[in-house]
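This document starts with one chain, in the form predicted alone, laid out as structure tokens.
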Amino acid sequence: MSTGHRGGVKAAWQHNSLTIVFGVLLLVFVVGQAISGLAEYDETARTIGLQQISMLRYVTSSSFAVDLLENWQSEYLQFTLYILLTIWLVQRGSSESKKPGDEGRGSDEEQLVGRFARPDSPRWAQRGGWRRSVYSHSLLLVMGVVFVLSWCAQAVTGRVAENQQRMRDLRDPIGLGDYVAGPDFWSRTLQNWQSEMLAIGSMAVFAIYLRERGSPESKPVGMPHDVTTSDD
């Protein structure tokens, strides 16, 4: 290996080592998910009679993808809405909040947008008009969207394994609309939503007192409770 290509992938790694570990995370749990989720499949299928599918035709199958985009969407609903409640509501003391009295949107100044922008910032934001009021919502816009399109997929997938079972029961095949309305769509929605809540507002609570040295996501360890940020 070259010399400046052993640099450019050191580089790579110090400048998006939080990015790459979380990919091959991601990536990992997938695959365990699939060989597991295999596993249970074809011992279900044992136990009805049925056959047994192959790793392909099961990672290609409803089943699996209504489990995985069930806990997809319910992530992007969670910083969808921490993205946009953060804006308006704070909780004292905590480093996952604003301090209090600093809520709403911020002035341009404090953004750096238009006549406040840096000369490196974004080309938008240098700009006014339509351009600019597009990638001051960009990251909500985008969370936004992966959240409905997740949760459309997630209905669409669902359906299919519940007709899927259902024909093994011996039942009739229900519409999308019916699916949507009953309970296995809402059981699989609600129980993914309410960790979500539970996750995210205990970590904002939890920051108040805790703390966990060199993590941006705690306030400095001898940070007073009561100190929602650390230029207070």
Given for the second form:
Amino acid sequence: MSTGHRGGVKAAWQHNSLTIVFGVLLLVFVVGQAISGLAEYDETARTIGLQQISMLRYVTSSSFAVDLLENWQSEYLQFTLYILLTIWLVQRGSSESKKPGDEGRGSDEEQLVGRFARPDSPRWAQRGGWRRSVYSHSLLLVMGVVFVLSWCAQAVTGRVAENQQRMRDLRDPIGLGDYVAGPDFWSRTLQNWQSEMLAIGSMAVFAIYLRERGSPESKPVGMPHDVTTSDD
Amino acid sequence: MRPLSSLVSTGNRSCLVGAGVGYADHVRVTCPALVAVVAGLSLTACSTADEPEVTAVTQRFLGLAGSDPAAACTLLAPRTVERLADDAGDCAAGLRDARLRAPDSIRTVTVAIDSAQVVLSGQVVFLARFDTGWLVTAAGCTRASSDDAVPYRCPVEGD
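Previous: the form predicted alone; requested now: the form predicted in complex with its partner chain:
Let's see the whole complex now, leading with the same chain.
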């Protein structure tokens, strides 16, 4: 490996280690889910005297897809809601919140847009009109769109997985409308939503009183409980 | 101190933030890629390619059940063959006892992963996919109840 290439890899790691590690962990866990999911699928098939399937068939089946998507949509919902609600709602003392009194969208000066933009600000933040409006909400837009798409895809694939089970049970398959009004769709959806709300709500409260030295998700260890951010 | 929402922007920076060399390219690549993955997962719901074989197996099975039950048994799933053999001594005898109707006109065919249902004008047939192709798991089925949760009643079915 050339010195220049090694330096490039090192720089990429230094600048992007968090994204790289989470990307790798995502792949590892998806592979783990596929292996364990296939084992469960095949165990059920053996029990009822049906054919076991290959890994390729399993990971391209709606059975695998719905298990993946029901978790994806809830994660994106969690962050979409948190991004949105923390504009106006606060939790005193939490590192996950703005300070009480700072609620709202913020001024152009605080947001570094228009004439307050820096020379190195993103181009659409420097401009006015629809570009700045879109860019000002781009995080919420992307997260929200991925949530909606994932949730819709969960409905489409969940219906197929449900219909497979229904036909194994010698029952009629159902249409998409009946599926999204039925218990399987909402059971999958709500069991994920409640856990996301628990995790993020408890994180907001734990961050008031508990610390993890060195983590940007925590206040400094010696910061008083009632101080909301390190900017105080 | 950065709030949790900044973790999102860090974890997905390639989707969201214009600061830094090369991030604009990441926006153009990562966001469509994420949407494409979700769209691709939705495509797993498409299974119409199996419908012709499911239809053909159903018609062949019902056609043979009356005239050549031993041949029709080769189109049955293993558990269904076992059940007929347990009940009637052998599969062919079980099929004869079941007195299945000849193939009627097909109303709907539904395939979901490795299960299928064929609704004919006088009966319903269920199938499952095996390495050797689609095989019948239950036939001659009629509604046992107006309650959708109650399975069909089938003279030919597995355990």
